[in-house]
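Take a look at this one chain, the form predicted on its own, written out in structure tokens.
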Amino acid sequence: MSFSQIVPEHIQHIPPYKSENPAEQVERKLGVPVVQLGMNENPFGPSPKAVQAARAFLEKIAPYPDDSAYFLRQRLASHYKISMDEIIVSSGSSDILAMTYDALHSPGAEVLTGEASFVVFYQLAEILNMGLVRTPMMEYAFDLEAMAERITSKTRLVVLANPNNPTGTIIGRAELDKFMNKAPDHVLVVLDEAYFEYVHDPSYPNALDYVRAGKPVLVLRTFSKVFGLAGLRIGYGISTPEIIETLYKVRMAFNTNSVAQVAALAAWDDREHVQKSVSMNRAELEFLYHELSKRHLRYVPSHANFVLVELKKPARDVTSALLDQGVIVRPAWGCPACMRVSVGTHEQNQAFLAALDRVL
């Protein structure tokens, strides 16, 4: 009997996830440095204070890490004016999302989300063989009215990215309030806010208000994006003490390394670096908007650090051609005729546009 014969059938049909076009691999193939605009990373890197803190801690890595991330949770709780019992820290916010699926997985349980959002939302449902209900997007954004109508007695999770990846759109406060008033108590609403630091729209909701009101809501945030610590894998979730305690029941022990915790603390305190990153991102978004318009390419105004570009042709053809030019961007998940372009430095953005001109 082969190994595949003992693997559940639904697992056999899942394509293995591999990071698409790693920069190092492309550089080896082309023999030239590449422009990486496919991962929504902070092109300005992490705070130098975070790097210094990580280096200084390397001599202390023999013991297991603080399993509760006490000092980081303490700092976050103080900032948000909530209890430490309302925060969980883990190896990236996606890891906390996986805990949430595990905790609510049961026969017949369903997950509800949109058609074009973060790929992990769909992968986790496939891995657990959970029912997955996808509603069409409306102007590249979640249609919360349609989603509310799709909630049934089987729905256990509603997963929303705000801002949404890959479209860059947001859900406004009034719209989300209306949806939350309709959401029944047997549904946990997950608000993935990986890019929330980049948002400067006054209609953007404060998701912690729902937590403070005792709603069944889990807010996910990360140090991978604006803080520039994607390589260390650290994120956090905020919810009611009851929900956080449940997540601890399905969490693997010692899953957040000590270097990441120390670096995250230092990165959190360097607000100047965060503000600089946000300001430069806004300036470069405007530059990309202007240049894309000159090329008669439609884009979706973004509230994050990437932009969705309509191509009116299979996106894979264009992204593959750009890859041959040494520029990494990605086809947009759920939008087959669009590509998602991370906002880089001015030089990186200029290199992308020059490559795009050659390709198109």
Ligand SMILES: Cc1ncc(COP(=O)(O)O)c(C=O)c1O
Given for the second form:
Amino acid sequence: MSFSQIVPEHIQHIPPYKSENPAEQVERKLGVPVVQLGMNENPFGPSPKAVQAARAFLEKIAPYPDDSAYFLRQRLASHYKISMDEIIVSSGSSDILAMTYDALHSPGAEVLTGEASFVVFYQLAEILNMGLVRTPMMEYAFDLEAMAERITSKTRLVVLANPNNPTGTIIGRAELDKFMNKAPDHVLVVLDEAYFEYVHDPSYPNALDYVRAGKPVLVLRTFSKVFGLAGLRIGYGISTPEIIETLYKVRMAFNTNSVAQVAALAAWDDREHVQKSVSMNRAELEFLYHELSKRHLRYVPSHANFVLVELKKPARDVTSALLDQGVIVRPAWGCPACMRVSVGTHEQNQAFLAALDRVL
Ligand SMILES: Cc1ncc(COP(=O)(O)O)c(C=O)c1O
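Having seen the form predicted on its own, could you now give me the structure of the form predicted together with the ligand?
Now the complete complex, all chains and molecules, led by this one.
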């Protein structure tokens, strides 16, 4: 009997996920440094205070980490004025998403999300053999009215990224309120707010209000984006004590390493670094808009640290030509003629535009 015969059929059909074009791999191939604009990281890096805290902690890595992430949860709880049992910390917000799917999957259970959103939303459903309903986007944003109509007795999870990756659009408060009023109690609504700190728009909802009102909502946030700690893998979830306790049932012990916990605390306290990163992102986003318009390229105005660009041709052709030029950007999930470009430093953005001019 071969190994694959013991693997369930739905797993056999999944292509192995290997992150596309990791920068080191491309640099090895091209022999020159690449411009990495494919991962929506903070191009200005983490707070130097976070680096210092992580470095100092390296002396103390023999013991297992604090499994409760006590100090980080305490800091977050006091900032958000919620209790510590409404917070869970893990190695990245996507890991908390995985716990959520684990906790809620059962035969026939369905996940509802949009056509063009974060790849992990789809992957988790495939891995667990859950039904996946993807509703078409409207003007690159989630169509919440259409989504509400697709909720059935089988729906267990509605997953929304706000801002959405890869489109950079947001769901406004009025629209989300309306949706939440229609969502039945047997559905958990996940609001993935990985890019939360970048949003300025006054219509952006305060997702914690739904949690405070006792709604079945899980809010996910992360240290991977504006805090610049993607390499350490740390994120958190906020929900009602009952939902957080359920996630603790499926969580792996010691899931958040100790270096990440101390670095996240220091990064959290360095508000100045966050502010600086946000305003530099805004300025560079404006620069990219201006330069894309000059080239008659349409883009979707973004609330995050990346921008979706319409190409009117298969995005893969353009992204692989850019790769040959040493610039990594990504084709966008759910939009085959769009590429997603992370906002870089000014030099990186200029290098991207120069490469784009050679390619198009
Ligand atoms: C919408 C969204 N959620 C979550 C993540 C990943 O967050 P983490 O690194 O905390 O797992 C990303 C990263 O690209 C994202 O775009």
